[in-house]
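A single chain, nothing else alongside it, follows as structure tokens in the form predicted alone.
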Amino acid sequence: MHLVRHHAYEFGVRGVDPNALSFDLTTAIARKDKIVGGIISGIHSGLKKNSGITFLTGRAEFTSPVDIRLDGQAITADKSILAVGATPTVPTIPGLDEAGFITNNEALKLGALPASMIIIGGGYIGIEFAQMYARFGTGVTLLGRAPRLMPKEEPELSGQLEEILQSEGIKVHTSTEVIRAGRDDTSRYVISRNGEVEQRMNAEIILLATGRTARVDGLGLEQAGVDLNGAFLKTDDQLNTTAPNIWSLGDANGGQMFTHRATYDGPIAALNAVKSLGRAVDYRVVPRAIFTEPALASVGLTEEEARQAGHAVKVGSYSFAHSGRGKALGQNEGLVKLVVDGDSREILGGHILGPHADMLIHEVVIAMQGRSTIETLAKAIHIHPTLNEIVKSAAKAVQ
């Protein structure tokens, strides 16, 4: 939608209108639901193949470490996994519930676009929606108690991720609470306070975006001897909760909630339950991505975490703008930064702006598994012309 309306023309596609566009939310969702339906499905099927599997479905709530009911039905286990996942939290803000508001659970599901939307947060979720239905053609506010989006990112980037959002007709406020919501006849509200100064804002959705916390409403933990830290369960780093013969993957557990550490967790918890391996967890290499337009990604530390952990820090930077690929695909916002340790010359974080970055993020990834030295990005071949050789050019800009 967004390529069509804004860079067709010089693309040189021709007759094509862009104040003739029109969205259809209706036919997007409907798409996206086909989509997870059948990834979903086909989760399920592999499980029902499985004959050492058994597959139960219901609300399970333990009644002692070893015992549970599942909707009046009782089971005994041994030893349990808890794959729960987490939840929207939702603030403490006056008037929020008369209000009324949306997470990104129903964002996903709304039959119809609207005018206009106010979003409280300005994390991953926060800065995803806004963007999405920006482009879609909503009036879109966003606001962050932080004074920059994205604050344990790399100031650089979520700085001009934050420019380019402004420059797609987002307004974001930052360094900004909201105090206070309400809803008259023709539109909800907030009241908002950045310092001394307060501000109404009016829009049709309210869209809380203000982080997660585990999903363990009813389900007994009390009784199953399962302790929280915080808002999130307690985990060792084993996957062992403060039950012995209970262990915790993902979501669940805080820290960095994405997917591909709750797979990684998996098999490491499964490991330790079942055959007692003593297994631990080891998130150094845990990458991240904000996937926006251009995308936001990274992985390691930043270079102010790696200072303030004693390493002597050397960074290397590489402009987007000088890339031939993305020039010629008219996406060449964005820059690579990396850091390394100026002693041993390991690369110690990986943050990526640009098209793509999401994937390109990748190479840094592995390069970093292996504990490998800056010189292993920068002496190695890359195909010209990609989007990759960026990456290169940040490598070998680290002196």
Second form
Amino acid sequence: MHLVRHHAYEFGVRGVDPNALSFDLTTAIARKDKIVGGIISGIHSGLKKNSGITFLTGRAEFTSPVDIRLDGQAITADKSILAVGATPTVPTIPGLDEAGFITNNEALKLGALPASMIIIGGGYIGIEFAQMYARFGTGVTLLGRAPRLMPKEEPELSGQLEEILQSEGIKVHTSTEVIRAGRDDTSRYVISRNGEVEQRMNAEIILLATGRTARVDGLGLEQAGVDLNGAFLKTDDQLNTTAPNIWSLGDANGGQMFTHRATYDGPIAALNAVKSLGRAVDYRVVPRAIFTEPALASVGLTEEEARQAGHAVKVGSYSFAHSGRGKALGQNEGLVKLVVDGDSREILGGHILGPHADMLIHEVVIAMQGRSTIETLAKAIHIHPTLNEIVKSAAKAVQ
Amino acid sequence: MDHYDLAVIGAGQGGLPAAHLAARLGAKVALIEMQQVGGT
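Next, report the structure of the form predicted in complex with the partner chain; the form predicted alone has already been given.
Now the complete complex, all chains and molecules, led by this one.
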């Protein structure tokens, strides 16, 4: 709808009245549910075909390292793999419970489009929902504790994305802490503090996106002999927990909490549990993406991180403003920035803000996985006209 | 009481490949999920 509203006329489409456009959240959620339902049914049929797997439904609780109680029934297992994921962290903000809030789980199930929303948390989840709901038509206020959104990302890129979000009408408050929340007759409110300045903000919905915690409530970790390390499970580099017969993978272990990381962990945990292969995980090259528009995707070290690690850093960057394909798409905001070790010429990091950044980043992922030098990327012939040419141009810009 | 070589707790995008590979390697696997397969 954003595209239609803002670009239809420019692209020569007539008969679209931007003011007459409206968005039906219920239809969008029903469509999402249908897609997810298809995926789930595919998973179930895959499980049914696998005679080696017995699928059991229920909440598992360890009563010993090998005994598991499961909603009334009990099983034993020589070994276990915990793939329990993580759940939204609820910070202790006075009045928050009384005010009422939602997390990302409920944010995809709302029955009606809220007129206004305060999002607490300036990380991936907060930012993605901020842009999504703002584009749906909700008035969004985004509160982040750090001095900038996405504080771990390359500042040039996250700064540019912050400007884009603001230009779309999202009210972004950084260095802002929420000190109280509540509810009055007509809406919910939060009291935020930035330095000495306190501010009251009202909204129909409060969405919490303040981090995640391993989903271990009621799992019986103590009886299993599995220790926590802060909010997450304690594991070694072979995904073994503190119980010698129990492994753990994915979000529950903290670190880079992405689906693709859990999917990478899965086979390693299985090999180590079943075949005692002692395989170690290698997280040197784990890409990440924020699914905004433009998207922000990155892999490896930022320029600052590379300097702190002692590298003689060289960087190269190139803007999508120079991309003919980007111009044709009407999407030429953003840039590619590559971080290189000046001595070995090995690529240490890649950072992309731009159209389809989540796909383009894989050029850098493959190059880094193979420990390629920047020259490999710079010399590789890229198809014209594609967005990928900007990655090559950034590589050529590295001195 | 049912006995398994391996219990995989959680049928999300990490638990599923773990369970499938473990079964392919010959283990008798129990895959346990309390909500919905596929993860969040």
